[in-house]
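Shown next as structure tokens: one chain only, the form predicted alone.
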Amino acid sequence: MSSRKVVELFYDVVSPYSWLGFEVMCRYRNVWNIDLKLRPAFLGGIMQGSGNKPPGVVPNKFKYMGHDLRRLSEYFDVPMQMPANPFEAMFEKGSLPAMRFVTAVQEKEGDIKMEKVSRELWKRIWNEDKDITQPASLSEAAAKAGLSDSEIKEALAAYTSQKVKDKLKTSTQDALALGAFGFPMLVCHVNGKPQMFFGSDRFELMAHCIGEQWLGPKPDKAASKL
């Protein structure tokens, strides 16, 4: 039998379209030999590391975007939609203290909560037009992630400290050593090298540079009609 390869997803919750690769590589997770790896990064970091502009800056892509965002939400089947004023959410806000944030629960409660909790800031930002910046909307998205109290106000003590910092950072820091411009950044190891594809439209190219089979946005449904 062979190994599972490495997948590693690098994504930032600031950006939707991270909310999508992140959806269908978690539904993707058990359906391909791969071994997924949940790399909270910040997208901030990113783009200035790259010298990128987001799509935002750019009237005729930010125009397109909201179009775009609704025929993925249907076809994905991932609840999004615009907020009142993206502009302020995306740039204005962003979403340092919430990368910190899911980043401090994945080194003291591990990959499953940091998972739950990376969703419900998405749905957040990308559903409800919810801050993501304050302790208290962290603790509410925790809270709605299934954390106790005492996780969610250890989280919150841990989420200014240097070595949660420290950890996001070398997190980016990665991501722009493996070629990140933006988000999300899927990497496949395979035999050995890094593969990295850009995006949330590459997952049949990447399936097939992985030897696995792309089953649409969602394999549950594909393979009860094989």
Contents of the next structure:
There are 2 protein chains.
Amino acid sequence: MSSRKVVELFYDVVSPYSWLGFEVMCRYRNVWNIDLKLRPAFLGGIMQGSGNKPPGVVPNKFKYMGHDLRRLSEYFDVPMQMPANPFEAMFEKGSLPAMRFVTAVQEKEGDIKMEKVSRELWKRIWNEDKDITQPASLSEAAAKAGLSDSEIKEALAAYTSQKVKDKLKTSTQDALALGAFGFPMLVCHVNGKPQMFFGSDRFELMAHCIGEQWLGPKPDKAASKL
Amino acid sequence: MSSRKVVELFYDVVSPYSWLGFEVMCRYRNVWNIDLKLRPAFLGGIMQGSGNKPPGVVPNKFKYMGHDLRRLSEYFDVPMQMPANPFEAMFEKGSLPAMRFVTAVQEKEGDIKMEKVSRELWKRIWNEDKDITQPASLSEAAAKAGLSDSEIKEALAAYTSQKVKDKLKTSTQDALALGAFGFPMLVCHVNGKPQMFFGSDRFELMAHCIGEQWLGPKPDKAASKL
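Other form of same protein, the form predicted together with another copy of the chain, not the form predicted alone:
Next comes the full complex, this chain leading.
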């Protein structure tokens, strides 16, 4: 176990490219000799803290993003659908309550349930075009993720607490300190040195840097072909 | 020949990611069943026309770009070195004379010499930290690319002509009309429909879309391993 390389994935469920990165890394943690650490954080804080601007402000870039996500979601086999009003979903409504809720689930129920809740939140915003800001929306996602009524109640009681707010803030600050300017951000700890990879398009390079092999976004299918 | 898919590569020698894309596509035109069309264009015009901002304005993004380029240039086997003052090289001095010269070489001497001159200009700015704006710099690059004295003289006489200026402008406008907001931009013509891929990190996806196989950035070495 001690030879496993630690790979941190910083993500926010408001970010569609984070969903791609999340699913790929969840597949590869069973293929590569890595210890994957999921780090929910707040993308709004990253954009503000780094002075970065979202891609939506350049019309050609925004239009491309739609094509790019459609092609990538098919190739990566991640069931993505653009919401009717992506601007509203991403920038007006945002993800602060959702990411606090994810953090509360991690705090109270652990990483496995947090992972499932994250996926259900992505499905809501990036497939079903549903809200992820209201308590009822968060409960619904948690129920689909398999949390019991009492677990959901506990997470809902905790997600507005100072402790959870601070935990999310710390995670966001950790990401900024490591050089984040957007999500997903992958940080590989190789020989005690963090190596940062931004986006969902550096897996092949990352594999090369950590001494593993990239088998495409669906390694199980690739492996069965070998 | 008629079954070959046309792939256009829009590039500017001021862009390091364009250099990566250029070398990879020059390797793959011998591996994939494609007809590669090199389209020199002016990145400054793309940024202005699309309203995009260069990555250099966000400190974390700029810092990352340095790491990313160092890792990618090693992995792609493209001999890149960051200039001492990348801001000055990229944004203050810029590439308008260089891209007009490349366009003049294409006009007068054809695509093969244009390709070689482009590569020598990239080497100057992105490896040797040398100027690419002065006539003497352009001559030197052209001489290294194997152009004769008379060919260089001809290109230098043509690169400030209205015809060459207009040709570069048309190419830049073509890129904008296809949805460009930066370079490199690859446009694959599949069943009469253009499919656009931005950057040097969509080759695997692009291969999937045109029915070819991605063998990594050095296909010759990969092929000899099979």
